[in-house]
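What follows is a single chain, given as structure tokens, in the form predicted on its own.
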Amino acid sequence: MNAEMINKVNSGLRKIVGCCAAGAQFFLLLLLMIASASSFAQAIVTIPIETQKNVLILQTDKDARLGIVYFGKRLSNKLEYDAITKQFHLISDNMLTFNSAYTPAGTFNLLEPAVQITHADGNMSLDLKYVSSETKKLDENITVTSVLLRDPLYLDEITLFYKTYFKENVVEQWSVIKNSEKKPIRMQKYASANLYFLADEYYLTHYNGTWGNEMKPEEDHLTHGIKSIDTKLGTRANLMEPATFMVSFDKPATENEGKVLLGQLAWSGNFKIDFEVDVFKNLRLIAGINPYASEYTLAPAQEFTTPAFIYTFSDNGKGEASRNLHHWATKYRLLDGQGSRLTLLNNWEATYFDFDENKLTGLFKGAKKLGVDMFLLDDGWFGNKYPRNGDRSGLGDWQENAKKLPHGIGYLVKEANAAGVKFGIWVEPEMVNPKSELYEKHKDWVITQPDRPEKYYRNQLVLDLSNPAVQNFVFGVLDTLFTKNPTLAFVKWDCNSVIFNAHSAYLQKMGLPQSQLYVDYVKGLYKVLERLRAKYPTVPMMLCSGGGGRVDYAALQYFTEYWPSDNTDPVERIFIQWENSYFYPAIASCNHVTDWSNLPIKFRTDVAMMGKLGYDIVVDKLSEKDLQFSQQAVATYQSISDLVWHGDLYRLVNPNQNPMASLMFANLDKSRAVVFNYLTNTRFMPSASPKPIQLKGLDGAKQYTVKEINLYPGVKSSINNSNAYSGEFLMTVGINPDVNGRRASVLLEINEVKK
């Protein structure tokens, strides 16, 4: 029994008691006793929270106390799981919390806790006890299971909620956490997940850069003790360490081998996740934003949602593993996951902020020419009093810059669309630069320490998204140009700056604590955003950070696709879109061809390819033999961005390990493929592929044709595309793509005999 049956019971007892004669009153105070005792107190409780293939048990002790006593492979007879505790004898009369679900500070844990308060009468402690659970089915793939725990003494709660997505062995967790006292709460951690697993050894892989060398990969061997991947940028927060990991378990996991989790954390600010070995060698995982200067007050009967944690395991390596994140994504995430993409020409590298009416137009025509379906216009097209010619004034006066563009937005969309294109354009709306008239006239609106010297990153500030005006001055920014332009077809939006001398005047003028103004801020542009998206719901958009500074799938569900990296050197973007594929898919990734690079443009498109196709190129400067190569390109991507967009992908060679690079789209019946190869190590080599590259999706039983598409003008494929090969050949043996300095980037379409 719990303590409020107990309790139940106590008080019908003693109305029994005083009706019953003195006999009677020894039998009924043992019925009382017996009801009370601990080893009666509560029945043994097992939680399954199932995939297709995979499995995390939730079990309760003798005590209430809510542990995962399993994490792994699905067992075929559900009946098996209550026996798996007795297999293992993990027993510490110090630390009775190693396995908790959820782990409380402040009792008898004394391991890295998940949720940390502090009550209304300052008491630090918290414990957590089953109440009960419940799994709803929400359709025939995905099902929502919680489990309420409350605090015995303060009847606090904490509602576990995983939500599984079957088909793609993906499970999506966060806590709602309810103050039930009389007076406010303090929270000091409040995180998404506790996971815990066991295994003999664990590599985690995680990442780090910097603006334009994004998503660097490392792996540690973890040992005894905590190690953490974090953020304290408040905005950008991926700019530094992604909330991205992969852990492998026993060995490091390949692409087609070992057991391997990939998680993220989809908040778009302050993240932090430890990965804590403890004295019986197992895992401790906890997820959740960071709890650095981010205090958060709850308010009788107020209730925190965290984040979501979301993560896959599958124990045939990192690929498949990619996969189900990939097919989650685009199904339930990504906004128009399933659908299309715009291929554009973007202005930036062509004019950067030298740009007017004139030169514009003129590149309209350049878009037509090469095929795109849109034109992009980028930074500097507003401003007036502070004109932005530069990156130092006018951010956050968004007027049209009546110099620049004297008839307007509107007058460039309408002459897009009479070039046969559409039009978008960019905005960097949460930021506002110190020289701009909004500044001048709200700089109660920004982000600075009232009473320090101000504090700028790429000469600008954040603007303070907690507060309700400023939420409504964000929307309107892009209300009133999609008010004004209604045929406005594409939204980039930009985030550059990060947070510095954190400190909110709304937040001081409404009484509540600065702490919470990180967490409030990401809470303000999810609120933005939800209202656009409820205005504008199939607008595309483009979530860019300076690179990929801010992509998570929070975000993502608002936009249709991100900017990786501001380099767009292509050797450089095949390392970035690599890592970056392990977690998103192709559909989502923006990949422009640019002059970044003395590489063919041919290399240049190929890399660009694999994605969602876009160009930042003055056309009218291409040669001949360039422009009529770009103009076929275009159209060898439109016949085959299916494939990328919506195939799975296998990747074959590793870049990091060899002088090539070499990945796959297979569509979903195995009928077609394209491969896309690159020579990565530009050092002398007779052969970058001396060997054949085995292919993967296809079906062994059928017959295939290999033909090398995308080619330059004037330029003979040496691959022979007579032949048929069995999918088995062509899976076990392979094909060689010939890549060499010569043939530095091949592209091959796969396609099924048809009999």
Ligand code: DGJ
The other form holds:
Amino acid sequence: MNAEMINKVNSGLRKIVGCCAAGAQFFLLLLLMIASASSFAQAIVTIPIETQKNVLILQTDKDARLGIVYFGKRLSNKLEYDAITKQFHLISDNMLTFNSAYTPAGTFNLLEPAVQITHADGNMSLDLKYVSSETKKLDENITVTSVLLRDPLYLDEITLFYKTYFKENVVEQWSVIKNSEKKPIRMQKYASANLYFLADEYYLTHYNGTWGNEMKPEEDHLTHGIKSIDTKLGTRANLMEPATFMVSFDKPATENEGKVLLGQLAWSGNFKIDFEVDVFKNLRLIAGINPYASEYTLAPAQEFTTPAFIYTFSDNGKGEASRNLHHWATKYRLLDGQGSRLTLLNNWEATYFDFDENKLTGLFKGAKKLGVDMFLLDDGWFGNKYPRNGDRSGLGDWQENAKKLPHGIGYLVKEANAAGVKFGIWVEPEMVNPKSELYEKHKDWVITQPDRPEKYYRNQLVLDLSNPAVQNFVFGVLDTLFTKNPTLAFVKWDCNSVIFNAHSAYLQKMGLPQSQLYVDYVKGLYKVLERLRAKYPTVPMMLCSGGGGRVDYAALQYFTEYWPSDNTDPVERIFIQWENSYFYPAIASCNHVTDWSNLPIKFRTDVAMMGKLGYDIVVDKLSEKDLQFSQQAVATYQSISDLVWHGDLYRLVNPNQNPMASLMFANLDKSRAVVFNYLTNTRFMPSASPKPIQLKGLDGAKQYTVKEINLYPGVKSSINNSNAYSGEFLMTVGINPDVNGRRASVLLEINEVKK
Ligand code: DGJ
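Switch from the form predicted on its own to the form predicted together with the named molecule and give that structure.
Everything in the complex follows now, all chains and molecules, and the chain you saw is the first one.
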């Protein structure tokens, strides 16, 4: 009897009990059938989820419950997978709740669950038994394994999906929960992934931060109990904690050594990831939408698809793991990940809200003079009854301000094009100032408690994207801009506010529970983005959220790039970009040269070049030499951008442990590379780089020249450009970039000597 048959017997029994409970003969039959079903040991099913280097092994037990028995390096002989469990003596009455592949609540399990459901009859118990599994190869590289689990009593179904990207060693995991009952069920918890790791020790790197101070890493040695990372902020969810993390196994992984998992919940809203070291000193991981205030109702036959949990594992350190993610993201996730990006001049820090048509057309000329591809008009171009002359008014009224822009956006696009640059525009369509016509007209579109005082974040409120009318409005903001200005080349999509006073007038009107708001908001946002991309598939868009408040791999399928932080101090940026670089490829990172710091323009530019280069300055205010340098820098950037956008990233010197940072990008055929070196600590020291830096990603047998590039006009390099070195030398002995107070940033270009 297989799991399917037992489930059928059990469900048959349930029906029999229901209609004939009075008959004694049926009780007898019932007991016999139960005895036969439960005494029959289940055939063990082993399901390997493999990538090129790793494997996750799922296995059923004698009761048809699904557990995780191994995660780590792939074994070459698949036949040995079955034997794994025998080597672990994890004896407990409750073993399967510890290593469960999707831990249900309310029955035998007393640990943190992955899923918790209240059935139509109010019962809160759930059991999940293996029914079947299927593996489909989508192409040479991508495989999807699905495993169907069913509650033998209530028949609700949960399918676990594991999508593997073989070459990139990345797994995308999610679950689909289906209500098989006759009436609605309520889900209190519905995780995307439940994993189990067997190692000696665990070190969790997670990030905290706030505006201007994003991605501050912390590494915790995990001990028994649960450590959670989460957010309840709603929209600008990452502001204090993103859903990205690393776990090192046995000992803290370094750049090039150690076992490490990089993971992320791809969801632009509230999330919660639990890390629980159990009694066996194994690590349970449960990742999903934050259950906080998010009970979700499923109608009969309705399904709920959770967001994806994305992860990669390497036993060669964080560097390889992050390159796995970069390869995966550029090929499969980030919009136009293998394409190119527009360099730009943005006016935010140059003008803030204080501009008009003339000032802007003057800036277009600056953009052209600099040599960038595009001018990006930021906040402040709209609102008439309540002009957007500051952040207190006008948000939501997406009509050009007639005083500042009497000839409208169309004129600006034309003028920019005539000046020889493309034109892009800033929007923040999910939000509204109470001082706006939109608020006056559509108060019911605003997320706020009806009978409590409003609470603002940056003087604004969030529109209720669970409401289809609001979805239409947000889509319309962009659609109108594109329709009126077909040559509009770029959009910066901002999102500055968190959700206070979570309450939806729409859900109330529809008789739907308020607890669906956080989830339906994000689903509504994705619907809008989906619709936009169906109509405008290629226009580049920047994902911005008051700095880096919303960056994740669900949103990035609609965006070509993201804004890591409003903090553009280049030293701060080295650290912010460094941490982001573990998870996101450089092509997605928008880095702008601004006047935020007094450091020389060369330093500011070199840092901004490690991603997508942009400027946020008044070009006409540059000194002659700074302008000359910047013009050359834009040209230099164009010559190395292919390496930064499509090369492999190697972090060589970590600024968290050294007075300097060094990172290099090498192309895949190992013929070219660029190395960025920065002084990050200006305290007195004999030398910032007394030792050479060993390069990576080159071919040991090839010969290379090393040349300093992006020099400030009139400055001579201290690097001898005429020498050639073997790749072996550069990767074993290394090269000293000679970073010091006078040479605080040094860019080296490495070129193969062609025979
Ligand atoms: C926050 C963004 O991060 C900034 O770059 C800028 O666009 C402002 N919003 C505009 O209000």
